[in-house]
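The chain below stands alone and is given in structure tokens; this is the form predicted on its own.
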Amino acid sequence: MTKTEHVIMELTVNNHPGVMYNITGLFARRAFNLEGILCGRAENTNTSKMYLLIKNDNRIDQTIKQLEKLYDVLSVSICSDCDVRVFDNISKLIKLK
């Protein structure tokens, strides 16, 4: 199996102020760059889905363990069926405005 350069991490989180700050702060404290972030409300509005584009290196397992310790993170996984090119298409959308 070929290792890809980037992967998408999928998180289900509580939907309230400060959650994004806590998650991005965890990455910043570990000098782990977020290449892209997509976030949206889930159907029930009490939770949100976050998709983080990150470099595929040997720190992913440790990062997942750290995220799972955060109170507002309900689940974390690597999205195996997500296409990292969705983040490239966002830049095209931004250029349209």
Given for the second form:
Amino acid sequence: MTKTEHVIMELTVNNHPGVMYNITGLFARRAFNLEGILCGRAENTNTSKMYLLIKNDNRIDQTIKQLEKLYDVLSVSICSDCDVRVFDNISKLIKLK
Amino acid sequence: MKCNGAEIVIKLLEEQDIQKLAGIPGGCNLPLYNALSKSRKIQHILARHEQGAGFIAQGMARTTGKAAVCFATSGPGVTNLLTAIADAKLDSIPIVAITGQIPSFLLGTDAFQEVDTFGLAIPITKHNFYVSSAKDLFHIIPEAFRVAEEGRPGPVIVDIPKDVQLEELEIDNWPAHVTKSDSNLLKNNSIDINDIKKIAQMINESKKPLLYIGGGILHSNSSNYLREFAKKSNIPVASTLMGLGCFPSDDKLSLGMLGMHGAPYTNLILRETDLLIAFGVRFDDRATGNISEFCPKASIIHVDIDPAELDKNKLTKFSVAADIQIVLKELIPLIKEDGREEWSKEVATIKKSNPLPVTDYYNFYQPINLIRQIGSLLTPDTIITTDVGQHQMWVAQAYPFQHPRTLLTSGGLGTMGFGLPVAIGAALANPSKKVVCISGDGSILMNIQELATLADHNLNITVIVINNGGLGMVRQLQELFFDENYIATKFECKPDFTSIAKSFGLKGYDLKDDKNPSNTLKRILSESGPCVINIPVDSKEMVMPIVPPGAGNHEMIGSE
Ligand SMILES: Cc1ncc(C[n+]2csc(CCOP(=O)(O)OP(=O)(O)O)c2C)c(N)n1
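In place of the form predicted on its own, the structure of the form predicted together with the partner chain is requested.
Full assembly next; the chain just shown is listed first.
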């Protein structure tokens, strides 16, 4: 399998203020790379879905394991059928401004 | 029955079997204190600084393995607590800190003594809870204990606004005591026997296996299994600072501490092993030195309860995330009895020709001698706490530890000021044991106010100040790596610790110019009750050997 430049990580998290802080804080203090974030509440639940765009380097495993240790993170997986282009659309949005 | 949030907290703490907790009151935790005053089961220990309260909780937790509790008020109470919390995080110590917060309707307004406890807590806790209504306490308090103790232990903060502490609930039926979930046990029990077989096979095929053990052995209470395991197959044991005491230091298989200030033979034997059995360790840089040079000839087996530690700093041949105790139990019957004559001989030879640097045996004030003498005068169940610096490393190198949880030291964060309040916590949790805090003249000043707490409770604690007139460890680094350019490491004011002790109402002794210091020390240590002993040592003494920053462990200096 050829290695893609980026991967998208899919997280299910408890939906309460502060969760984002927890997750971005982890990336900052462990110097993991993070290129983009998409987040939204999952309908009819107390959870949210987060999609993180991450460089596909050799720290992916460690990143997943550290995320899994966070209390408010319910699941983490690499999203194989997510379309990286959704993040391209965000960059278009950002450029427009 | 009507109960307010604060009363619910206290009752839930009683259900957790908390008997003593340390703290300091203030505006935003007054309701908690009011409720605490009515408890017949919980004794409050009034610290003199919140950092002291946090470390007292640590002393209880480190000796019992159970989560201990501390209280602080909002704002400065919380910020004072943070160092003790961060220290607990790095050494995986279960504590539950309950902090008062300003009333929720004022949050975010920069109200008096408002600080973002949640934000401050994130990077230094295992998890932290903000309580937004009193009814949530029934879930959050037991959950805080579960999180603190389960898996890899760690500190938890529960932040409770004052209005939630005062919120009254009508409670018809007190919810049944939620017992610790056994989901974790199940998870741990479900280790794959094939993994164990694989580990056993690797060990049985190895010619030169070596155990590298650490805090994980303590946390899983498996030192007895470790002994049985090492003995059965004659595997030498090197320990991290955190692991000291898990394996008896006088056993012929014991290699003492490895790493930056390990004995020369320990680091050299590590170079020869063909199979490193890493149990309950995290390949910390102080232990491994330059990681690419660590155990160059060895395959590595790594077992730790925290999956994130596996392959974090060093790639392993085989690793399992599991409770060490369960792994050891399964493993013991599968490994073969083996004399390992050749390997034992090689180990013995390296040991003999590369000892810790020889010391002037007849000089009482030589630090390594001094620690050995202290060790010979105390019983093996004595609990030793240290501060941070040279004295800490001398203790690690030379004190004859026999049992787990007899050394309490700040391993991961290296916090000066740790020793005294942790000793107080240890003594509170172990009233029948003697506790000795071995400190430096720098570190002791960082929490000296806790002598007042010690005096309040008249605990059986001896504080020994190894007095070299400055910040010895930093001075040593300046001597070795900054061309002897000394700055900010020598004290101008040299307080008289004997008088300080006396002013707190404690006994104070000074071994300076003592004609027979050995005898005096013997007499003092045979007494019980709190006291402070000042022992002067030469300011030029160094901890040897030392692995320079960035070097491999075998490149230590000062080992001849
Ligand atoms: C809170 C804190 N501040 C600074 C340091 C850096 N530091 C490490 S050892 C040391 C000197 C400790 O002096 P002392 O307690 O007298 O012990 P000694 O090394 O002299 O035995 C210092 C300043 C630290 N570890 N902790």
